[in-house]
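There is one chain below, alone, in structure tokens, taken in the form predicted on its own.
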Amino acid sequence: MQLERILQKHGFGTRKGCRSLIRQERVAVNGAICDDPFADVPTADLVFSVDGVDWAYCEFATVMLHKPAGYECSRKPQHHPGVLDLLPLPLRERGVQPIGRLDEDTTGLLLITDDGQLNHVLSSGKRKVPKVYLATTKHPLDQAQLDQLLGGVLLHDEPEPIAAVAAEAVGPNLLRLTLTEGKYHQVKRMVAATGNRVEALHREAVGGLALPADLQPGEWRWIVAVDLEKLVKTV
């Protein structure tokens, strides 16, 4: 693929932008600068740079994020700054989108991508990928109210009761929910209608993925090969 393709396909600007980085010797190939916008270059394991920053070359951009409160999951926020602001302006530049939406408020694991089946695939309700929360509650949890989560709970709006996959008690007021469906504020809808309230909220997994320990909130990564068998193992 020609050197300019490949970085506008990045997100690196308009064909003149990126054939302007090239010839300005801003963009190496594999550690060597290369000022030929039409090189053609392989991309099979494909590590080019700009400015110094290093980018792998992917067919689709997907990156894990660790939501932290106060962003919307929106292409364009209204009321607090949108999930896309934490990532760098050139995967913002491919179009890339969450995958499904975490409320404001909510915190933990949100993927984003701009491949369309993948979204589909992990966003559709028939797939019933898991999702696992922790929601703080702020009364104590009972057995009852568990029992009432995993039995089914009767939503507005809603023709059939929701039931969740696991409800555990895991403190005195910390609930871990698993749920396959991801309808509009369904955790604090469900623990609601058990006569509790959801005062924060976690999200810990999606599929086999796990938000990594080690990723803060605000932080992105990459996600690799064996990161998508782990989503895509429960679909």
Contents of the next structure:
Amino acid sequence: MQLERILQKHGFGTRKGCRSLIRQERVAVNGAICDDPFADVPTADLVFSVDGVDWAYCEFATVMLHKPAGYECSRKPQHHPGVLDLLPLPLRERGVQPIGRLDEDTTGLLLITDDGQLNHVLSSGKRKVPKVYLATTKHPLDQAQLDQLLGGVLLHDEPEPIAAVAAEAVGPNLLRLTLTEGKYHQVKRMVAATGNRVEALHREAVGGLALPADLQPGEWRWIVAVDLEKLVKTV
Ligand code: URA
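Since the one above is the form predicted on its own, can you give the form predicted together with ligand URA too?
Below, the chain from earlier opens the complete complex, with every other chain and molecule after it.
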């Protein structure tokens, strides 16, 4: 693929802008500066760099973000900064979008991609991809609440009760809840339906992919093939 096309595909601006970056000798291919925008570069295992920052060629860009509180997942954030602001510009320019949404005050694992098919598969309730949440509750948990969550609770605007795949008290006020749907405020509404209240919410895992312990709030990381396999693991 032509070098300027590779840069454009990876979010480095218009074709003209990419050509100019290359001519300014700011782009290296597999470690060597290349100033020919039209050089035909094999894309397999390609690592190129722009201004010294390495980028691996990827057909689609998929990353995981440790979402901090205080960020919105919506396309046009209104009251807080958007989660995409935490990513470098070339990634944003590729048009990546969050897979599903976490509330502004929810922390934890958020997947972001420009792969529309992956986004569809993971956000569709049909695939039953489990999402694991840790909810801090206002009142102590009891067995009756866990039974209700496991048996199914009726939420406003939903035709049928929705049941958690797993619900476990991991502390007096700490609930680990696994859900396969991604309905609006689902954890908060399900817990409220049992007479309790969520005071803090954190997502630990999606599919078989857990938030890495060393990924700090606000940090992001590329998702590699082995993570993708874990991701699509269903219940
Ligand atoms: N359920 C919620 O209530 N909020 C989230 O952010 C995610 C799931």
